[in-house]
Amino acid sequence: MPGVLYIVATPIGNLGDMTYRAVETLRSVGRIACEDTRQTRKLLDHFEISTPLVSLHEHNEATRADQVAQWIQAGLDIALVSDAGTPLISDPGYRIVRELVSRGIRVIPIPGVSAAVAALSAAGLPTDEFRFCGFFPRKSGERRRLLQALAREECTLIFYEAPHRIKETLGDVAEVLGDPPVVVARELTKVHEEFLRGSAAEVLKTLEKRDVVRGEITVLIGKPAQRPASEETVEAMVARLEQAGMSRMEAIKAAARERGLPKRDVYKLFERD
């Protein structure tokens, strides 16, 4: 008879977080995969958990896939583990599942913390519609474009950053997407807990204060105030995307699809510079 795949959330600080079931799953069955055998072994000493581990990482999802796949048809149980968190969620562990689903192999969720979920229940944003989109892209140009892309979007907006970026990244939505209302959650679960909140242009000038900021940081954008139609020129709009670091052309498309024109007529209006 087949084995099964658990997918087994773990703590992303303060291990009080990880379930009684979390913990008799990685106890009962044949082996751990895991991005990292050290952090995990970790949390395994800490629960005196004895299960042997197998590394399973982005470099080596695709092939270790097969070999999990044979593993569980052969009768044996595995869990799948991240370094913090639940897996798959800006984790490794996609291709696997995918794999394992085709072949007919059940995979069971063994659910419990995830940093995204946790942020989102504390911020005070809009909980009804959210996006999650991990994490930002590390170049500002395309953090830019992205941002831009979602600008339209009526839900609240999740991110991953990490500390060393937190400050130019917040810049560029203030810049991009018009000051929203942001929340900026650090340090989940942890001793330094902390969420900064208000527009992104104030938690930026708070963080500015700061010579380091340190910590796994969870950021979620509010949908901004709707302002008067008559507030900015399209010319207006095109200028300060463009200032966000948008081509004239990007610009001018963003700057259509905001004020639902034809690209054409907005583009006539800038063919004299």
Ligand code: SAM
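Nothing here was measured: the structure is a model prediction, and the numbers come from that model. Numbering follows the first chain given and starts at 1. By rigid core we mean the largest C-alpha set that fits within 1.5 Å across both forms. Compared with the form predicted together with this ligand:
- In the core-superposed comparison between these two forms, the C-alpha atom of Ala251 has shifted by at least 2 angstroms.
- The rigid-core alignment places the CA of Val266 2 Å or more apart between these two forms.
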Second form
Amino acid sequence: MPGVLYIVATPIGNLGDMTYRAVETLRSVGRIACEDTRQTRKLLDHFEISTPLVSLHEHNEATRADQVAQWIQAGLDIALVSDAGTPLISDPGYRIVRELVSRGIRVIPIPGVSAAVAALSAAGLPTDEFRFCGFFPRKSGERRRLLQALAREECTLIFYEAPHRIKETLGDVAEVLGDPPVVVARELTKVHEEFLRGSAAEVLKTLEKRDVVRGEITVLIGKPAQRPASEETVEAMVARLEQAGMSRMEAIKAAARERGLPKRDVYKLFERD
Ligand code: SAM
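Please give the corresponding structure for the form predicted together with this ligand, as opposed to the form predicted on its own shown earlier.
Full complex below, order starting with the chain above.
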């Protein structure tokens, strides 16, 4: 019988975030494919897991995919982990998963932490629609072009960024997008975890007071601030949008988006009509 490929999420700093199922899975498989064997060895030692490791990174992913497929077809279960968080999310693994899926091999997720979702869950920005954009481009020109292309997005944008580029990047956000609400989530799940909230310029000002910005960073960008929620009820907003020519459904959708509420919650307010 062929084996399976497990995609196993691991902590992004706090080892307490390792799931029971992740530990059990990593103990039970025949081999663990990982980005950096030294990094993953530390994690395995902590949880007393002695499964053999094989390296899998950007440069050997295509050839490894074939080898992993052969192991699985021979009956071995394999786990894939990255250095931290969920594999494939700004990390290697897509090519191997695509290859195995195309060969009809079962791929099973063992879910856990991802910095993007952890940051979104506590940022205080709308969560009903969001777009994960991976790492910002390193060069300012490309970054600005990307931000320009995203300027009309109505949802929360999520990016990964390196600490030594964060100030320059916030400067670009302020220049290209003006004053949308920005959240810089730094060192999530670790001792120095912090959330900096404000406009891009305000967050930049806070960071400029520090000689050096360290740690791992996720950046979230909301859409520009609108009328404060206290000024108008959701029902009144839907009514106003209907009067302006929208259908009831369009108005509900727009009001939900505006307030960062699930559409069904706004819809429920009108169900009795
Ligand atoms: N696969 C990972 C995941 O699911 O979150 C992301 C891997 S990506 C190579 C690493 C980037 O994720 C970091 O450079 C940083 O932007 C973000 N990140 C990882 N850990 C973080 C943390 N503890 N706090 C904030 N951002 C983090």
